[in-house]
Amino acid sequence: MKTAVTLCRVAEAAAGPFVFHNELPIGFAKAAAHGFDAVELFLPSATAVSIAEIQELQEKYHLQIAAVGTGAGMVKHGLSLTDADPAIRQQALDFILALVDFGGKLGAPAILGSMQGRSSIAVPHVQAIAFLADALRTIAARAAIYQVPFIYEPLNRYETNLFNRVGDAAAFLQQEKLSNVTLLADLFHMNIEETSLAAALTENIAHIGHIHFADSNRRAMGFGHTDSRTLYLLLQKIGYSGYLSAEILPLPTADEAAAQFIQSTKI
């Protein structure tokens, strides 16, 4: 398994669960100094930084790009794929596709989390799921051009009412025959929604392509009550070889959170 750390450049997400909020050269330097294999980028848009700048930083610090988040579309612009307004749904789709192109040129997948939105009185659940499925088909096809998957993340009930559990999301992908879409298993969300973290990971490992390795309180593993050692050994046993990414709160400080995260993976 490989390690990644989140680098956030979205001002509106300053209080979010991202480790480093510095300018990218500083963030890359810190990631390398702590011993991470890669960074996970959370950018304001696909045009916020050039591909060349990212590649230069990668070469300088010997880091991969684990994934590119799309959540700025929601936190900065209020866009979602399940909005009642078709014009806003199209804007959301275009925003994500641009980040798929950005990540794809770097050999990295993009992630759909908060931009999935939710059902509402204006958009009943069945309709919202249909909107989501249609959007995922379009996005996954774009990602396939770059030979990378697209990553869909089930969120906890306080953030979406579409899919909250990994197994339900996996069933949705199968029922809709959605190819080139993989799941992000975020242990913080799973701590809220799953009956058993171990069972959810084991039963759905074939669909899981990325993991946010976060403790029960969204801090680094070891700072909450999740049994990180047991889960790490389980992931080894069931053959997970992707990234364990630190989408965690920068507490007590960003550097302490990063150091603790790395320590939690030294088993």
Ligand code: LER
Second form
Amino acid sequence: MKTAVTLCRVAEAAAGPFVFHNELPIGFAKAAAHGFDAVELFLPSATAVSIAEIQELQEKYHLQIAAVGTGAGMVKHGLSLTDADPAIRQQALDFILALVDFGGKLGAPAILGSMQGRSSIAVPHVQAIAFLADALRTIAARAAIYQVPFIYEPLNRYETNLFNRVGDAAAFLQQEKLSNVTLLADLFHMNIEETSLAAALTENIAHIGHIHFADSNRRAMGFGHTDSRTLYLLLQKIGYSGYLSAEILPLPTADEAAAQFIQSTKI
Ligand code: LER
Ligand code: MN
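Structure of the form predicted in complex with the ligand (previous: the form predicted alone):
Everything in the complex follows now, all chains and molecules, and the chain you saw is the first one.
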């Protein structure tokens, strides 16, 4: 398993579960100093930073790009793929596609989290799920051009009402015959929604392409009440070989959270 740390450059997400909020040269330097294999980027848009600048930092610090988040479309612009307004849905799609292109050029997949939105009176559940399936089909086809998957993240009930559990999301991908879409297992969301973390991970491992490795309180593993050692050994046993990414709160400080995260993966 490889490690990644989140670097956030979105002002509206300053209180979010991201470790480093510094300018990218500092964020890359800190990621390398802590011993991470990769960074996960949360950027304001696909044009906020140039590909060349990222590549230069990657070469300097020997870091991979684990993934690129798309949530700025929601937190900055209020966009979602399930909005009642077709013009907003199109803007959401375009925003995500641009980040798929951005990530693809760096060999990295993009993630759909908060931009999935939610169903509402204006957009009943069946309709919202249909919008989501259509969008995933289009976006996954674009990602395939770069030979990377697109990552769909079930979120807890306070953030979406589309898919809250990994198994339900996996069944949806199968029913809709969505290819080149993998799932993001975020242990913070799973801690709220799943009956058993171990069972949900084991049963759906074939679909899981990325993990947000957070403790129960969204702090670094070891700072909450998850049995991280057992979980880590389980992931090894079931053959997970993707990223464990630190999408966690920078508490008590960003550097202490990063150090604890790395420590929790030394088993
Ligand atoms: C994004 O990865 C995530 O987990 C969400 O909770 C952010 O809103
Ligand atoms: Mn997450």
